[in-house]
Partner chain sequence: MPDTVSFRLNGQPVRISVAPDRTLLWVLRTDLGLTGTKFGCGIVQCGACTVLVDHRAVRSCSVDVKSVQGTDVVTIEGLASDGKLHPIQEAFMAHDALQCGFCTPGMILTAYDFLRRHPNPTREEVIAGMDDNLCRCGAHVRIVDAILAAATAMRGGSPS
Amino acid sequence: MSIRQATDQPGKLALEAAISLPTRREFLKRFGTGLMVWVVLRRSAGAEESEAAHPATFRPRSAGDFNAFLSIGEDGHVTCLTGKIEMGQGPITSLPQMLAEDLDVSIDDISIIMGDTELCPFDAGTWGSMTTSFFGNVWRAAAAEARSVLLEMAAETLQVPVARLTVDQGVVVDSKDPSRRVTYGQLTKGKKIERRLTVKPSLKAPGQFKIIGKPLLRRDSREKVTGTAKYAGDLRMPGMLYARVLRVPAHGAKLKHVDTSALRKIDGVVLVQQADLVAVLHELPDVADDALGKLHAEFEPSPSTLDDRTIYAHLEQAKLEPTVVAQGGDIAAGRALAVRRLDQTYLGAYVAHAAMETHAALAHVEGGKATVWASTQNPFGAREEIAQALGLPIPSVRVITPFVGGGFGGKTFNLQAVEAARLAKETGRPVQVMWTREEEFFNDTFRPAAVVKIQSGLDSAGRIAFWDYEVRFAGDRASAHLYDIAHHRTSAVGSFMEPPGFHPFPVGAWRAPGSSNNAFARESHVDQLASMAGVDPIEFRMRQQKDPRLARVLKAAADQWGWKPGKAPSGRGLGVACGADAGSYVAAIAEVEVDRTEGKIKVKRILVVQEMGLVINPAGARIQIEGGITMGLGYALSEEMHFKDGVLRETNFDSYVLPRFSWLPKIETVILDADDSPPNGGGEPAVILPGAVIANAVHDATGVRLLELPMSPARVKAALAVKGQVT
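Structure of the chain above on its own, please, the form predicted together with its partner chain.
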């Protein structure tokens, strides 16, 4: 098997691996001779990303510890390995694009292997818009080091100083005599060169870029449009069983008794019954599913007494010490300056990740070793979870990540992989677990319901006199007020995962965790202050800020839109919002129409201006912005989990309403040029704004202020009724 064929196709690699299962040593042997570069970061690659991570207990710290790896083979072909995974957000394209730039090779000569814990360097998980912004530079460093090694070798071979050499598409040329040339492949032929890099070599400056910044189409699209792309649930092994796990009907419920006698009538069914895991398995998944339905189980009811209305009191009243995130000036002095007060409370519901691919895993356990192919955005975390469940040392577990059908934070934890591994161990056969949509909704780690309380006031000049902000249980990401406010305090109670057991079911990171709640609250509030001051909302924000990056996105948005200033509510249905997330700045303007009879909000047009530093792949960045806006329409307008006594009402897409084609506004995206700043996160910032920008536009249309997400038709109608505006 040639490496080149196996790469760029996680599923294919996984399938071939299923047959041959190379270990890292065997794998490296396949590279044979050539140049290999390891990059070791001084500090753990996970440190900056730990926000969403549960503590990773196993970070390799041996001499072989490295964070990025690339190899250039005798044929000049480049192979790079990363613990990151591809779930739609595009690193399968943007990471090779960076390598191509700093190595001066064609992107077509680069293969990438992702998310295999045996082969790839340790990684703390793919999230937080960190893949490009943080990890990208590590890769660029590896590429730059490789390039400089190759240049030195070329200088020797061609007998000219390095300064006289140029490189194009993997060919080193003497600039004084272009007939004298040597390829990377020729240079490395028959040699085995290893480099470990601990210092940062100098990277190309933006002015020298040939490939970075060029729009590139996805590299994985051919497999995805032909159905050959393999996801975890698509993998097959000889003798495998499909498992269906018995679930409790409510969070907190306990299995009392299960009558399995009906299974006797079904040929080939295998039952696994353990204290905390009951599953039926069969060689056909649909037969396993039918068999599960034949179990008669009795449960102790859930002790939970919370529901989707009482939850907010639970969140508001929890006696937990707030952490001050930022403060300045003197809140008491600011309060004294306020001539008009505005205090509000903003609510946001539990939201599901609802990736189109449900959690899936295929596990093979044999001879004290486990191999698990999992749909995960955290393969190294999955490895730990599985090792712990099976009582195996971590190095005896290998997790391989095929293509992942969406994650958004929901594939950080890996219960399905643990279930598959336990069942494979118990049955002695390979086992696949692929959750049904109902299981997916039940077992999700939801975006938590959250409360934001803001106290504020305007001074006699119409400026914000003070800002006292408390976010409860969303997390403090993007909670900073962004504006120029003399007397302010921002504090956080709990986080999107803390404290454990506080919510009636598991919660966790959801695309840009906390930011969408924080942006909704802050930008809704600032908008109300603008109205109170009788000032156009963009003008008010411009007057009240001193951050040039914020000013730049706001101004660009106003220009691009053709904004005509006006005090809200103007009846036009126009809203504005801005924010900062993952190091990037965004501003949005939206136009909405409100159906006063049905309570339905239709977003007609939305503009997003983003400044994200150096842009590696503008085509990919634009698509991520469009995707973020489209996805964000859901938590803004419809997505919400209802529950009572541990039972979740939404179980599938008939009850949980996702954004669909007919909701599409006209989406315009503008990415501002900022090549001289480092690349920042692009996959998440846009998703934080739909709640705020739509709420502000609805207010502009109707004069009604919505303080709770989602702005469902029922809530819109109720709010209009209070204002006497229902027609």
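Other form of same protein, the form predicted on its own, not the form predicted together with its partner chain:
Next comes a single chain, given without company.
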């Protein structure tokens, strides 16, 4: 939903609001009086000259002119706007929480408008755990600016110095005479005041916080639990058509011919047939489904010859120049110091995003303007894609983002929105495109398969003598080691996006892109070095550690767990792993049980300690950590795409296995206080560790080292068989 908590109906998320949001002109008219604060982060060409010539009439002219905006109405109600979207990660609560803190108002008096390209400031997209860490302080700055302006106005109204004034819940009070007071609404009533923030104002210190740091119930929780929350697939318009699109059977296949004659027998079916888009549409979705099944199409087969086993050789043989991510010392000198060597290769499969909501969009094209309601992490990117597809100028396209039912990086591209817009233009009627689960899998941009090669060694003192690390195609995020190693080099070949066309199907960002593969390889390898050195895995990491933040989370994890040192494999089934992602530090300890007959891994308990700087909403942060661990069980134990010649074997949840409720271990979370540090990403760090910590726990339980994700029962049984441990 783009408008949350409308001023006249707090908390209500209505379908009518979703499909009848005001235009920018209507919005500015509605909020024509009161205080508006614009925060300028980037200027468009000519903006400075225009401001100098007409300072009193400055308006943002393009998406690049401003990046945060809030309005305080004459009733004292605060409306704030953001290009960020809500897809379950919680900014619908945490962003107003930050704004309320520095504005000194109740969070209940704040409405938030999200992901509307006509009303909201430009945003590059909602991903990378950057909403709070990158955008939140801009909101706080805008709030502090507004508060300063209002205090100046109150000082004039009450005829007292600003220093004598205090603010609470939107009421300014004379500290020497509490009977003399004025509300924000009274100060702004009947006036039109605009301020553009150019100097960073003073923000509250942690000791002054009243709202930040308090665990709050998510503002969308009631709508989500009761089912009244509206997603793109829930929206309807008069005269709307449901569209079903003809898809090729394999990646790389091409349509040769389609026989549409059977459609003549179905009343009301609309056929759109273009070179790259064939679709059937009807006012009833089941009729559109039936019509699609009556198309008889011939395809040229895919030229791809790769499958899920040969893909790794394909990745290893790619002739691409590596990029050095980090290095120090001299690798050759380090090799000379090594008295024991460990060289290993780690593999990771393609993984789907598998969000519960499939891609959906509702498009209406009329009078040279397109309005599209889309499930997207990237509404401004969608606007550009739609504009290009329709041949419209970008300002003529408006994208509105309702609630998004999960994204994880998979809703950054907007094919469904483009399809809906093209079909709406062609038919002259509103069109909804909502992918089936099979389409969702087929059109996914998967986490890429990856190969990580590590060469390393221990010196005579049992320390890491050298570290030579190469990651291929996962991406370099979180690839640099976390330890005190004099001679080291980390390099990356390709990324999760490059080079285009190298993979047999589209790939892209998957929650904390690259980090889960890199953490699995790095922490598995460090664990093996600890075993070679005959040292407890936590003690080994602490010996090699100089980063106080990482040492702190690792020590806190050991203390919370009640860790008793022991050399692995100890038979206890305990594993440890640590990492850094999105500016946050995280450590995990897990306990597993391995069924040697079935090859099944049961995670019994998992502890996560995270230090993420200033925490805005601890309740929301814990939910994100727990969700990250649950999601991580999937890529660690079961999630994997099998394919051959461009054909995917997994197209639904009967074969693509997500974590089950019965799999869930006891999950414990500890968030370390770091209020004096800026907020860092909290949604993704925990998801990077399950693969590593479970692999290390399996080794501790069985002595078997698993080098490929996911650690499926078949792979566990094969590894146990090599060790002679199958029962």
